[in-house]
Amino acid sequence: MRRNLAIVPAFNEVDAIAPTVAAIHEAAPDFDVLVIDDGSVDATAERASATGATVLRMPFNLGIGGAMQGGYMYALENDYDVAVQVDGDGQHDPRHIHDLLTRLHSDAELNMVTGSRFLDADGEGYRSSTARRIGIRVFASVVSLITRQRVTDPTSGFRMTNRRGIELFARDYPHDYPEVEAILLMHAYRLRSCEIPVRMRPRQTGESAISSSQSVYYMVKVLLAVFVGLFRRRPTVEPPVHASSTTEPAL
């Protein structure tokens, strides 16, 4: 029987975390829920635990990359076959979890599936501000060029990986701008990824760490990180016994 895990990074999400965990339990009861309390100073951890999630508490705020790597390490150590990221702010709709799972299992060569808000046929659903959408289009163009495949939503954190992806991300995961860089990391190790359409919602509570006025600055920093990351040396990640493809990074 396959073991599935939903990793929920959360920082001061006391109002949103309980509904998020409850929604995952309802929509995907075959997924265990792990909340990564990323140094919250409110009752996020207590609310998550009371709703039935396992809680991994970080000693201080590591940021989304550090929190997610902690989740992947937990998934690896506890022998999970599939891991999906569901943000603790309520933006990701857990009803799409099984859409991601179906697509992941439809192709044995596929290692990661990302939910894209820009593939929705009717164009509905939350898509962020105009400034951010421009930035996303720039990132999408750059990532598509590097990976030689169409990428429409490189900043989406709503993504699911199989065991091979878990093994990779547990050992090597970008900490600064993980959403964009993780796609390039998959490409560097010659692992396959794709997107499917999903609908996302506005944050249920709180505010994003990146305001509209910071979008240009953020875009420049991400692009710089992407190009620096293309040339950095990466650790060797041992493939599973049955794998036949090489894991040397493709620069």
Second form
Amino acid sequence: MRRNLAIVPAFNEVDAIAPTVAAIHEAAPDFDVLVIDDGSVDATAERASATGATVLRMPFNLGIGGAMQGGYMYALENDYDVAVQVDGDGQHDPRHIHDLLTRLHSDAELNMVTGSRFLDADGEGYRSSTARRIGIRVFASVVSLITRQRVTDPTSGFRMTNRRGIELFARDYPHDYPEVEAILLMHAYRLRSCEIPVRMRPRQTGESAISSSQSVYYMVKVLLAVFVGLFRRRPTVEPPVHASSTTEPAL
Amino acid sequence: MTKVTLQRGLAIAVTFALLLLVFELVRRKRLSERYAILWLVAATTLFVLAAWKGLLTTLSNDVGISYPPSALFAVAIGLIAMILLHFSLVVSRLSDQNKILAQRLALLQQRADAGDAGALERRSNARAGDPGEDPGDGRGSREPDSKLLAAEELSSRR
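Mind sharing the form predicted in complex with the partner chain? What's above is the form predicted on its own.
The complete assembly is shown below, putting the previous chain first.
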């Protein structure tokens, strides 16, 4: 049985979804593909089914956070060991999936690997508009400061988690604009994450889910969530499953 | 007792009408008791303050409000703000539960569709004279697990 899952969130991506799924099948044939149709009103789900992907149809639009969490719940229930998020609009190049996988498997301590647009030495590839880059820089500084490690692309949704990451995200995942908070959630649960350089492409069709007026809400909402998160108690690490370490001390 | 001014009369009438309205909504089961309590407390407080002139005057003098009706407004605004905050809490919880329900529904739907497809396949295999192996991938055995998970989730994800 295959143990790797690619989760592809899609909202009204009727033109982009089939090529995206096909590209994943081609570049990473060892990954099952799960398309989350987040309440699309077009034929996204049908196109995705036709490519052979499994489709999770949300009864209405939940937003990216709720949709992704549905994907992680599916990964948990179906015993996947690795899950990678790949946007349904073609921005994430599936050829990087194995780079992420190699990095994730290179270190047993590692729970999440994110593909960063800003680590690429050549400075090529798509890096979003200037205004958004400024926002990303702000988030990057804040997240780096809190997690005490260098984070360059906290808004990248191109990320891969192992089983522990799947378990965490199936249980608890931020609502909207979840990427920044998800890194901090990982940090809060003392799970380790890192970045590798990837190249992204401008989206192929349709429009970005985030309009400029929403960007302001995005900034404020995420910064509020980050700020409030600082005052939350860090959850204690679950005790290891080894029987020896869970024995009670004798009286 | 001093004579009831028009102003006070109005305040008494309005707050009493609010009390009656809330009561009537609960009686018709349009408003559940759970949320009616807040409104009843608010309406009763305002009614008492409007009707009992001495209390309102004393209260406003004590906190330095020279015009007693302002004190009534202040209390009303405070109560309404609390009710609104309470509703924001309720809405947050409801939308969270709503999200979990939608996710669960999507997962079950997918499983049901996959099950249907599997059953169809089995049936056509059987018809073709091939008793065949079960194309299901042993998902059935995991079901109790996921039920547990769902219950746990609803109670822990707040």
